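As a starting point, one isolated chain is supplied in structure tokens, in the form predicted alone.
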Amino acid sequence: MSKEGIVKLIRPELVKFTGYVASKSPEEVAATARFPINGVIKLDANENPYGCSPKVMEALSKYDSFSVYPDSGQRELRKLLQGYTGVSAEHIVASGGSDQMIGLITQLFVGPGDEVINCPPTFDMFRFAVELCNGRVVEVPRDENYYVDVAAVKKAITKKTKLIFLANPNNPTGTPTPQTDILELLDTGVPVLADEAYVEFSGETVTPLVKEYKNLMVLRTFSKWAGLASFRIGYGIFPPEIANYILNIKMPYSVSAASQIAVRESLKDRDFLMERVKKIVAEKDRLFEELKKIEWLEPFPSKANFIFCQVLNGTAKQIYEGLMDRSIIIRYAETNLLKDFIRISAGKPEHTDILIKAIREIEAERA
């Protein structure tokens, strides 16, 4: 069969499908920058700069059953998460990263022509998952302060609406969604997914409401607070009947044995990890104050572990490229809503110092 013949067999709606733009790896940056890989400062993916608990690596080094498939039913894992979340195991399903869970939830509810309400600018995996299911994304932009426009969301609901996606706090803006707003949307009866990837940093959750509302789903991850991004471990908290459907449609061994060990050891070392979370929050606050001192940048308050910042003079692309030349990676997207904005993850204090010095150098170069 010719190449053209193969392409003709691809689903038509995926021929021009736009994938998710992932963060750059240190190796990729080092290959084009003027510094070695150990000099790269990665502030683009909201990762934990302190890494995972030392107990994780110790436990993995002693594990001797990697040749055996992990428990597909996630029995031990779900009990561990029950103790952490305060919600019974029947509500919980884990996945290979929260991205995978977003995909599973979307597959469960959305078919061709179904509508999903999204509130941009927000996490692009929402759009990705809906379009992959041949659904229609209904965009309801956030207000000027990047809060959800609840009235506009309610107005956008139709008979075809299957889901409302809410990142709380929002990515990339760091904006929270007040619980009163979430309750108002739940009262519409439409399934609501609250993505709480940064809940350990914000301290605000709607998880207890899952017991009361049959249309509420909450998403969480170990990538950020526990430093387990490369293990790919996320989980959802659902009404029990929805949890059972998710268990039925997920891949059999979607969470590796290594990831399950990492979760167990992280939860054992929770106090240690939460002390690191406090350090990251404190550094995020300091980063915000330092960015405020730069006249041509406007940072926004954040409930997450990053700062969303508008470039008032010049372009965001210039800042991004100038920092890349110095082996500092931040997040930048060339979309209409985000072309004048950058997002900077909170790192260690020394990372902030180097970043601010680099921004001042770029400022001097432009003068």
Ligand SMILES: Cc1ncc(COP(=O)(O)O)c(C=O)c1O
Second form
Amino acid sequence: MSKEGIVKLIRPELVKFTGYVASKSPEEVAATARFPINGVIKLDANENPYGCSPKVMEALSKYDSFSVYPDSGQRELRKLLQGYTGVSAEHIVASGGSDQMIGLITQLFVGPGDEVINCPPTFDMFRFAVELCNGRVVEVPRDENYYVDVAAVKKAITKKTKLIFLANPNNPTGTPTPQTDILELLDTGVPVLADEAYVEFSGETVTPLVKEYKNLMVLRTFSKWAGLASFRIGYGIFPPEIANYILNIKMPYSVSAASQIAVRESLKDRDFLMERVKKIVAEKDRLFEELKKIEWLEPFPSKANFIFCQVLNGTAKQIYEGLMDRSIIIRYAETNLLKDFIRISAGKPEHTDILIKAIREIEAERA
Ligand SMILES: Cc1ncc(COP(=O)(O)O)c(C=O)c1O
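Next up, can you give the form predicted together with the ligand of this protein, since the form predicted alone came first?
Up next: the whole complex, starting with the chain shown before.
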């Protein structure tokens, strides 16, 4: 069959689909760096610079049943999460990363031509999931301080609206959404996904409300606070009716036994991990102060583990590339909305020092 023949068979809306731009791997960056330093400093994906709990490695090395499929009903895992979240297991379903749960929720509600309200700038996975289902993303931009424009979201609701996506705090801006705003949106009756990937850093959650609101879904992950990004383990908290539908449509073994062990051990070591979270939050605050000292940067306050920053002299791309030359990766997207902004994850204190020095060097090179 000719190449064109295959293209003819692919769903037409996916032939020109642009996908999702993922963060760069350290190997990719190290290969192109001009000034190699001691290892790549990865500040582009809001990962945990301290890694995971040592208990995870210990438990994995002792596990002897990797040849057996994991429990598709996630019974032990959901019970553990019940203890952690404070809502009963019937509300909880785990997934291979919270990304996967965004996909499942979208598949459950969105068919061709259905509308989903999204508040950019925000996590691009929302758009990605909707477009994969051939739904229509209705964009309601955030206000000048990156808060959700609740009145405009309500105005954008039509008979075709199936979901409202809210990242709280938002990625890339770090902005929180006050609970009163979420309640106002829940009162519209449209299903609302509150993505709380950074809740351990922000301390603000609407989880208890899933017992009361039949249209609220909350999303969480172990990627950030527990340092388990490569395990791919996230979970949703739902009204039981929605949880059952999600259990029905998920792939049976989407959460590996290794991930389930990693969750169990992380929760045992919760105090230790939360001490690290405190350190990261303190470093995020210091990063904000350090960036504020640079006249041509305008950092925004953040409730997450990263700082969103406007580059006022139009050199965001040069800063990104100059840092990459020095093996420091930050997040930059060359889109209309984001081309004058950068997002920097909080690392260890020495990472902040090296980053700020590098930004000053790039500034001097330009002068
Ligand atoms: C708002 C938000 N939701 C979800 C995710 C995905 O996390 P996971 O690693 O659990 O797929 C991210 C990751 O950056 C995020 O920023």
